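The form predicted alone is given below as one chain in structure tokens.
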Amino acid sequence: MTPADYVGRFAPSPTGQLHFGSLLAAMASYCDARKAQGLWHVRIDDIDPPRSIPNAPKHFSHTLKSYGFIWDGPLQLQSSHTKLYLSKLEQLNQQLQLFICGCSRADLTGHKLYPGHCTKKHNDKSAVAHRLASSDRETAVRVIVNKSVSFTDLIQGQQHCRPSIDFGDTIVLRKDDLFSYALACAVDDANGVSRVVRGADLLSSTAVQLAIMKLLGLNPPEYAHIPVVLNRDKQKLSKQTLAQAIDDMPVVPTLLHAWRLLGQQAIDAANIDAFWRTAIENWELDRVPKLSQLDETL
């Protein structure tokens, strides 16, 4: 891949404020983008406003730059994407690949995957067509989703995913007529990104938003899904686990951590601008361990 040709993105849900493993995930995609003498953007996912704490465009901007990253172009938010969407929801309604859900909870309980119990009503375009033109609150939209997926993993390795087993027809468009995510990140991710970096706690998301493409006719990106870190508690870094903000940490030491713990030989540095200086030119994207790490110190 030519530096032309490279285009990296850090896209946090504003579901709580940046911590350390929002902090590893965003290292990671910068160094791999800027090694690569390539371009890097952060897209805010911000599709689920009930979720959504205030003004963090404001606030996760802040802590980015107060951390020394610059990004090229202006912050993206997906929420200004819905026409296009709502245009991609359309083009696989004419491909039959959409149908109504009115499952609730009730009905779902037990199940790993969606059952099927509302995937015959597919043929009927025009049901489909007048819902994602009301606000129905009383059903989804799911698309289908029959064919095994398979990538290669630039840190994990081969991935192969089968619907009957790690997916199934997947909601793209929810009862209260907000966009899935997973929808939403194949469009966005398919638009000009050339490798999206991330938390392996994703990869389980990355074989839908693969099929999604695939069915849409758009171009994937390439993956890599660096490993989670865990807290003393064996907890995966989020907001549930109320991990601290980044923005109470001392910024080079805790930089200096994440470096180490994303396994990159040993650097030292004085300041921010030493440390991204040092770091970009001795990133190597072979070094980034696959496991989950416990980190005690979190």
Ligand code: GLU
Second form
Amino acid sequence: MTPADYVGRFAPSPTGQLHFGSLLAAMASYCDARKAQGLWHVRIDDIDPPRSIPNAPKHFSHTLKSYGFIWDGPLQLQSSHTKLYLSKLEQLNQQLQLFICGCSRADLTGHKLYPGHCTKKHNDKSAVAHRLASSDRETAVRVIVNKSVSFTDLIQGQQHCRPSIDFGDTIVLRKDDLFSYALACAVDDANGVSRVVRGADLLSSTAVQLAIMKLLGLNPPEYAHIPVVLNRDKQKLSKQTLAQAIDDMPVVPTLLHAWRLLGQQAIDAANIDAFWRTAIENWELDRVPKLSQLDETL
Ligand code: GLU
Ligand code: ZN
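Mind sharing the form predicted in complex with the ligand? What's above is the form predicted alone.
Every component of the complex follows; first up is the chain already shown.
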């Protein structure tokens, strides 16, 4: 890949403030892109307004700037891409890849994967087109994903995922008329991103996203999944486990802690600028631990 071809991104969901796990993903994708002299974008995955904090773009840009991140172009917002997502659903419907799912929560209880109740019943192009055009609040739209997906993750190695075991027919348009994360992320990442560096909790979503890109005839990026950070109680750091916001942490020591957890060679930095200069120069993707999880206290 030549430097000009490298486009990376950090894509947080605005369901809470950025925490230490977010910092690790941001740092790994940033260093990887900048070391390759590539572009690095920040995209806010704000397609789920009921779960979003107010003013997320303002908060996230403030936090990322305070940690010394510099991104290319304006902040991208998934909420401004909804026309594109709808056009991709219309394409999938033309290809007879969509069906309407009226399953209730109770219908799906006890099933890890979609059990296929509606697959055959409602695979009707004009009914799906009608559903795409008008909300009914009672049915979702799913995409038929029935082929295995293999890919080589640049950190975690060879992955092979089968629809009957690892994922099923996935929701692309929710009952409340919001586009699903799988669809939005697949469409955006295939739209110019060359390498996705993110947490290993998303490895299983990658297979579904690759399947969607393939159905749409889009070029997939490369993937590198970094270990997910666990807190002292062995839970993934997340908004749900009330992970502390990085706004409340001392910047340089927190950057150095994240750097260490990413398995990088020891560096020292007196200030934020010095940290990034040294970090970008010394970044080696090969040193990132090939683990899906990591202890925060390491
Ligand atoms: N926005 C999603 C999240 O924060 C996806 C992140 C990604 O694909 O990098 O979980
Ligand atoms: Zn169903």
